[in-house]
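Coming up is one lone chain in structure tokens, specifically the form predicted on its own.
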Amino acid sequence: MKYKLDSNGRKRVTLIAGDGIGPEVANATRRIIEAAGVAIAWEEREAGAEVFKRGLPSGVPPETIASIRDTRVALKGPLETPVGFGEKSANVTLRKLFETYANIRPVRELPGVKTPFAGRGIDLVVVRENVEDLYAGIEHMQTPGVAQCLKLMSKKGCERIVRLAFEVAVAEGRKKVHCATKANIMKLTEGLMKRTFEAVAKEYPQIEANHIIIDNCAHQAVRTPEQFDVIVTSNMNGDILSDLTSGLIGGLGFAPGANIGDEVAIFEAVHGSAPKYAGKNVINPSAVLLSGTMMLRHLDEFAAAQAIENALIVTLEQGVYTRDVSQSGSVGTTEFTDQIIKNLGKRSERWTTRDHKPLNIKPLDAARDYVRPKSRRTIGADVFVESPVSPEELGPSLEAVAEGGALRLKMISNRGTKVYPTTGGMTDCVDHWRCRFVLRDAAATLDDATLLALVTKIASKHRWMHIEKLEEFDGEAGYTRAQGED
């Protein structure tokens, strides 16, 4: 069940007003939704700065978690991530706790909002994977001067975000989906999303499917943004691209967002808490309001969502706007909200809202081993070593360590470039070396005892910090080569 009712038949929603300007924009949204006649039982809870200050490192108290777990739907104002105390962002914590794996960011031109792109008819949606990739936040200092961040992308994570992107296109009557990746460089991680997209696209023959390199996508988005309909991409790419596209239509004050999972949906503005403007009645509530219309569609309140969007468009057409649109002639948050309420039931003659159908969310197989290869073989290992010596010294030392064993040193790389045996290049090396060992017998399979024996020998001469097995799945290499490696 995607939402629940209280004893009076009202739809239950957890409301987190947020920090700074949050209470003002959240209250404006609540007023408009109630004026539109939607019966919601609001459960007010807290998260963010004040919770951090009370010493809770997550910024999200247990009672808030319990409420969202129960209602399955939350509307959230902006949350502050304090500097100097607290740990992870409370926003990220909420997304991860409830596995809201999709971030949906509509980007649509609105009347009266002057930008260099006004009149171009921009109307697109960025669908961003929301819980894995680099934002899994798994980092290590592998040497005192070399940091690592693990970029984790799963087949299941790619498939569910790609499927949701196509379902967004279906629900909103859109014709095209672009998948934006960096698969030309990261052939296994970003390449996994590209390959998954191409496989899933075959199930949606009515939708035009295109792959695009992410940097070209950003380039195209500021040249001809009207060419895009739906863009699906990985977590960090989507974080950057969604803010870029929001800038095309007037900024984050008009940028709604939805975090969607199989069990829970959290709707939020993506702008900050702007504490210096808190309580001054000057902030544009449109981002939270449009997030609220996304929430209403999730609650099957399609008519109310449409009415609110129409009222916002009419209000802007009437020249009523907040200071982020123009400081000249602007009105306060309360006046802007009042005007939207007055315009409920009105429609623009020039601007139309997009019709929506229910979004079809398809949960995938819950098995943890989502991909099951028919065969697998370990053919070697990368042993990461910390050493201040040169590759010309390190290479022979490791070859001597492996002498007479089942494994041989194939190559050493430094920051991804092969440096031993030398290629004749001019690599500026640091003290972090990837040392690739492979089986001398190409038909054999590496066992753990053999690998551990090698690592023990390496440890007698060098400091090692990390090991990655070199796997083949169904005959395909599960690893990449260094630059310059044969």
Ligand code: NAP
The other form holds:
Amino acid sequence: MKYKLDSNGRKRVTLIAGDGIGPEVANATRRIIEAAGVAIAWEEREAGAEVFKRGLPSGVPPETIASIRDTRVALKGPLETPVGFGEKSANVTLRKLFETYANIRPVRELPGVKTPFAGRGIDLVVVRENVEDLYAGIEHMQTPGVAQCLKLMSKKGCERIVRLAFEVAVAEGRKKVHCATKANIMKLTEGLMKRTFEAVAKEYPQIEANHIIIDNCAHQAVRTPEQFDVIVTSNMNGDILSDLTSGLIGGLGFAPGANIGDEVAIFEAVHGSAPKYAGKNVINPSAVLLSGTMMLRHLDEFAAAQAIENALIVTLEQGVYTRDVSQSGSVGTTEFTDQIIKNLGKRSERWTTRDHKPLNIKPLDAARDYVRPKSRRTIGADVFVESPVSPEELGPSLEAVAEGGALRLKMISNRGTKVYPTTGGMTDCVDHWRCRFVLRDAAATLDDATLLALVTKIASKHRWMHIEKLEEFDGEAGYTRAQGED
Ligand code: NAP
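Complement to the form predicted on its own: the form predicted in complex with the named molecule:
Full complex below, order starting with the chain above.
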């Protein structure tokens, strides 16, 4: 069940007004949805700054979690997050708690909103993976001077986001899906998304499928944005790219978003809490309103969603703008909202709204071991060592440690570049070394006792902080080479 009804037959929605400008934009959206005649039972709940202040480090109280768990649908204003210190983002916590793995961010050119791209007909959707990748936030200081963030991407995570992107194309009558990755550099993580995309694309022969490298995608999105229809990408790529695309059509004031999972959907604008504008009645409520129309479609209220989009377009065509669109002659948030309400029922002569079908969200196999190889083998290990010595000193020292054992030192790299045996390059080194040991017998399998014995010997001479096994699955290497490694 995508959503629930209350005893009066109204669709239940958890409403989180949010911080800063949040209450103004959330209230404007609620007024317009109610004026459009949709019967919604709003359940107002809290999250964000006030909750942090009360000493709850997650910023999301149990009552809010319980409400969303129950209603399955939330409309959310922006929540403030301290930058570079303090508590984790309550936004990210909400997305992750409810496994809303897809962040859908449409951008469409709107009438009268002047941008360098006006008239080009930009109308695209970024479908961003929302719970994996670097945003899993698994970080460690591995040495006093070297930080690590794990980029975790799963086959299942890639498959469900890629499938959803094709389903968005089907639901919205779109023709093309681009998959934007950095698979040329990160062949296993980003490469997993590319390979999965290419496999899933075969199930949607009616939709043109293209892979594009993310940096080129950013470049193309600025030069010829009208070429794109749906772009599916990983979490961090999508975060950056979707802010860029929202800039193309007039900024964050017009950029809506939906966080979709198999069980729960949370609708929110791309923008944040813009604290300097809080309470000033000057901000643009369109982004949260358009997030609200995405929510209405999720609630099967297609006609109301279309009516609200039409009323917004007519309002803009009438030259009624908020300050972010026009400094001169702008109206406040409340007047802009009133005008949209007045325009409900009107349609633009020139701008058509897109017809939508219900989005088909197909849950994948719930098995945790989603990929089951027929064979697997451990062929060695990377042992990460902290040491101030040179590679010419560290290498022979580790070779001596491994002498006579089943493993041999193959190479040492520093931040990904091979430095021992020397390549003749001029790599600057820090005190963080990846020391790759492989089995001398290429047909054997490494057992834990052998690996632990090696690590114990290394520990007698050097400080180690991390081990990563080198695995082969179905004969394919589950690791990459260092830069310069043969
Ligand atoms: P921001 O709140 O999005 O604001 C950046 C700028 O975008 C504003 O100064 C304003 O530009 C423009 N803007 C944003 N929303 C607008 C609207 N509705 N109407 C008109 N203009 C709008 O980004 P931030 O200042 O980087 O972040 C502030 C806080 O929000 C931080 O605590 C951050 O963590 C949080 N945040 C939350 C979310 C979320 O809840 N999903 C998302 C992003 C950020 P001008 O200054 O040019 O007028």
